[in-house]
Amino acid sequence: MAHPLQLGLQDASSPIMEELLYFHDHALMIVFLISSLVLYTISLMLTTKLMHTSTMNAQMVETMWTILPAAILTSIALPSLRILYMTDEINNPLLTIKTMGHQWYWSYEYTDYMDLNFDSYMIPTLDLKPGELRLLEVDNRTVLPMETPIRMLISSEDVLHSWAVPSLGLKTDAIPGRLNQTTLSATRPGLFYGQCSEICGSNHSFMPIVLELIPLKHFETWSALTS
């Protein structure tokens, strides 16, 4: 999860987030090189005493400043499109979770199990235990198996919401009357925090998301005791 004074993105905990981090660094390096070149050119233009007033055209320069930006944009667009298709790809999910957004809490239903569903509310500040995080802890965590392809079906019962977990590279809108889907697969166990990322009313900031990723055998034990 994020920490104070953090400048970069959160540590990746899924293959999709790892790809997003690589693409972020790739695009950032291109922007840095372009900015350095432009600033260097401007500094030369401001400091030089030489001027060439008789130049009427420069076809080679015009050709280069047309082809070079096109090549740079292509080098950014192709990896971006690859990751975009990867985020929409769902291959044989072993578990399906239906997530419904409400004002202002989330409800979860494990569709592969009988009577395994619950609501997830934020824990008030006065009820927090030592070590728990303010505005991020919930009374019922969403327990999921790690290293398992999971399909999330996301919708809403009232207004627009957005189900987002940054460290897993997830952000999907919850729209009334529409069922969106996304896939997740965590590479390590732990607690992963998120929040509603769509302004949905006065208590928008009080809709945290907590995913608890555990090994598959422990998940089966938990589901047997809960359902």
The other form holds:
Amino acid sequence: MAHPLQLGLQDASSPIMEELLYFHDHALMIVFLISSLVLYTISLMLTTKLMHTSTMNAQMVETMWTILPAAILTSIALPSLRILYMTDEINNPLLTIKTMGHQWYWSYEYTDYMDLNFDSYMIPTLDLKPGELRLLEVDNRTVLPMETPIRMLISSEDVLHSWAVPSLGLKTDAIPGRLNQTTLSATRPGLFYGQCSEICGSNHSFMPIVLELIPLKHFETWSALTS
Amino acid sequence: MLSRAAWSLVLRKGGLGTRGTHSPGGTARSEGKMPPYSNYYAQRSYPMPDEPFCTELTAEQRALKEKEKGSWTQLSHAEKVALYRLQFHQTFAEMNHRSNEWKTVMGCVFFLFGFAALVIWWERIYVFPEKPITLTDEWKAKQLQRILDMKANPVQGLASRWDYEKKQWKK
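Pass me the form predicted in complex with its partner chain as well; I've looked at the form predicted on its own already.
Up next: the whole complex, starting with the chain shown before.
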């Protein structure tokens, strides 16, 4: 989860997010290079008393500033598409979880090996235990096994929502009447926080997601207890 | 017709502008009409237009223009200056002169900063709600301990900077 005054993205806890971190560095470096070039050019333009009013055509520079941006865009698009296709690779998920967005909470259904169905509401600030994270904690966390591919099926019961967990690189819209699928695979155990990412009414900021990733053995114990 | 009448109301005599009103000395004035009544459009990037500044000449000025058609070595310095003033509104020095406008601008900027600060001060007292309990120091300390316990961001983030053996921040 994010810590106060954090500047960059959260550390990756899934292979896709690691790829996204590298891609973000690459794209941001390109952005910085272009911005420095533009700022430098602006400063050159602004710090001269000379005037030039007679340019009629400038074929060389026009060619350069057409070809160069095209090349830069290609260099951004190719890694981006690579990661996009990587997210759709076949990975044989071992578990399928359904999550439905409501106004204003998430509900989770574990129907593979058990018949479990629960709602996950945010804990109000007044009910927090000391040290808990405001606007991020929920009453029932989504318990999942780590290091296993899990299929998440996401939809909504009323309006648009979006199920997002940044440290796993996940964000999938919850659209009423549609079933969206994403694959979750965490490399570390622990708690991973996310928040609803599509405006859905007055409590849109107050319907977080908390994933509790635990080793498979403990997950089996948990699921035996809860079914 | 109406727009010209309105323009003449807006136009101050001499057409100084903001820079002009801030200059220490004041620009040199010349006889002649100001835009838009003349065809003289000089700008910093196009300082010497083809149309002369003064188009309605007195008899004396017309005589001077006739003299200009001869050899220029016969013109006295004062006559050359007069001819320049007929042709152009300002010299390069006058056009490029510095002004005190920046002081007015900075003064207004700082004044508005101060005014905004006063408004925010008032809002802090009368408008803003209570801060949530999670912003107190003890809560923040417990929260930090919780984040470190769950080893959030252990690769390059917060937990990676905490030494778990020595129970202190890494040097």
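Each form is matched to the other, and the largest set of C-alpha atoms that superpose within 1.5 Å is called the rigid core. Numbering follows the first chain given and starts at 1. Model, not experiment: these values are computed from the prediction.
- request: Can you give me the hinge-style rotation of the smaller rigid part versus the larger one between the two forms, in degrees?
  value: That works out to a rotation of 12 degrees.
message: Using a rigid core fit, what is the CA shift at residue 64 between the two forms, in angstrom?
response: Its C-alpha shift, to one decimal, is 5.0 Å.
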